[in-house]
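The chain below stands alone and is given as structure tokens, in the form predicted alone.
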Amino acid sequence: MAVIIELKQVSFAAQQKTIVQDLSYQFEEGKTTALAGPSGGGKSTVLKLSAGLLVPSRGKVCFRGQDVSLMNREQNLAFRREGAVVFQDSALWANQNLDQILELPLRIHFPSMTKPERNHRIREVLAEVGYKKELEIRPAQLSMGEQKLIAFARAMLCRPRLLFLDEWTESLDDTAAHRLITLVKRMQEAGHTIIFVTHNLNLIMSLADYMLVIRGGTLSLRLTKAEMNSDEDLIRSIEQEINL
């Protein structure tokens, strides 16, 4: 089993509470993790802390073997590079528009691509997203659906092998869940790595290799795919916690 993502006996706390608590896993190269539990639980900071945006207050957080909080610039932003988020809320520039956000992520990670082939990329991943209006507008100007598919695109335009995703089918009508739940399977099936948060069970049994339930900041329940498929008073259980 290769490792690319692992906590070490992780612990996060803010505003004098412990919301992670000695919490230790490691995330399998090329599967799909996904994060459930009680809401306040715990989940969104376990992800924010495996992809390098937090720093525990105690325990370590490595990207194959190497301390995430220890990496220099270079190597720092080679991490970024292979591993994107979507946040639960987006977390779009709000004084910018949505072109200047979207090439952005291209100028740090490829400062040598030409303003065209920055143009070409984000038509691309805008086509994939199924994003139509036009760039020169601002988050403000967009629903919440419209701007989850910009934060969507913006996390694909450098092609990354590990995707980080937060409740990232909320605000989305069907189609255009289906459509980005469509571009989470190709991408498993390229061997990607994806851990996800979601109140949605049903997504989890779609897409997930593994779950796990965090409750009160530690990891209460780990469930591969066959054990999620066999256990059905288990897993109505779980739903029922998970959507309290």
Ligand SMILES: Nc1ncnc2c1ncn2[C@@H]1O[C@H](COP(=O)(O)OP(=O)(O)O)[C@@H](O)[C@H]1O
Contents of the next structure:
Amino acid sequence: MAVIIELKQVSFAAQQKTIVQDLSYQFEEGKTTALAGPSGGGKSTVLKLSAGLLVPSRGKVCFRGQDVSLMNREQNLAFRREGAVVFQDSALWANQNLDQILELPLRIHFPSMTKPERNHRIREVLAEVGYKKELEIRPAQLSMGEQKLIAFARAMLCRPRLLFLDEWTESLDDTAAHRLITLVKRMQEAGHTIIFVTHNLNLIMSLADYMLVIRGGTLSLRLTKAEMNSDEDLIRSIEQEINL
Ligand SMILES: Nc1ncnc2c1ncn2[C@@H]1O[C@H](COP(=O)(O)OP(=O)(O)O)[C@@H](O)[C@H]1O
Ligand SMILES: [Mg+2]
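Follow the form predicted alone with the form predicted in complex with this ligand, if you could.
Now the complete complex, all chains and molecules, led by this one.
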């Protein structure tokens, strides 16, 4: 098994509060792992730690065996380009228009790209996610669902091979959600790695190779696809808890 991201005895504290406690896990390359659990259990924090966006208070996070906190600028850029994140709150720059927001990753990761080439790539991903409105507006003028589409498009721009998705279908209508699910399935078929947070059990059952249940900042359960499919009672009890 090839490990792409490893959490080694990771703890994370903020404002004197322990949010993640001594969590170890190896995310398998080319597989899809779903993080589930009650609200406030630490899913988003674990996702951000895994993406190298939060620094653990203890322990370490490794990307392909390399400690993320010891990466130089070049290694960090390579990690950022390969692994893209869709945040739970979309996290779009409030004071930029959508075109500027979508240009930024291309400017950073492909500095030799021309403006027409960037425009072309932006149009391409917007068509894939199904965003049809103009780009000369700011995120505040979009619905939550539209913001999610832009956040997803931003993540796809640099053709990532590792995706971190936080509650990525939650504020979308069925058509838009279906479109993003199709994109994720295409990533899976290409052998890419997906780590996602959701409250939607159907999504987990249809996409995930592994399901992790995060409760109280710790990993309380790990199920394989086969285990998920064979133990319906357990799945229903998890569903009840997740929907609380
Ligand atoms: N930077 C922070 N400072 C203080 N508390 C935080 C911070 N980030 C998260 N928390 C708290 O940690 C707990 C877990 O948060 P989170 O990872 O967002 O959970 P989940 O995504 O499972 O709902 C919550 O109680 C949240 O309020
Ligand atoms: Mg969350």
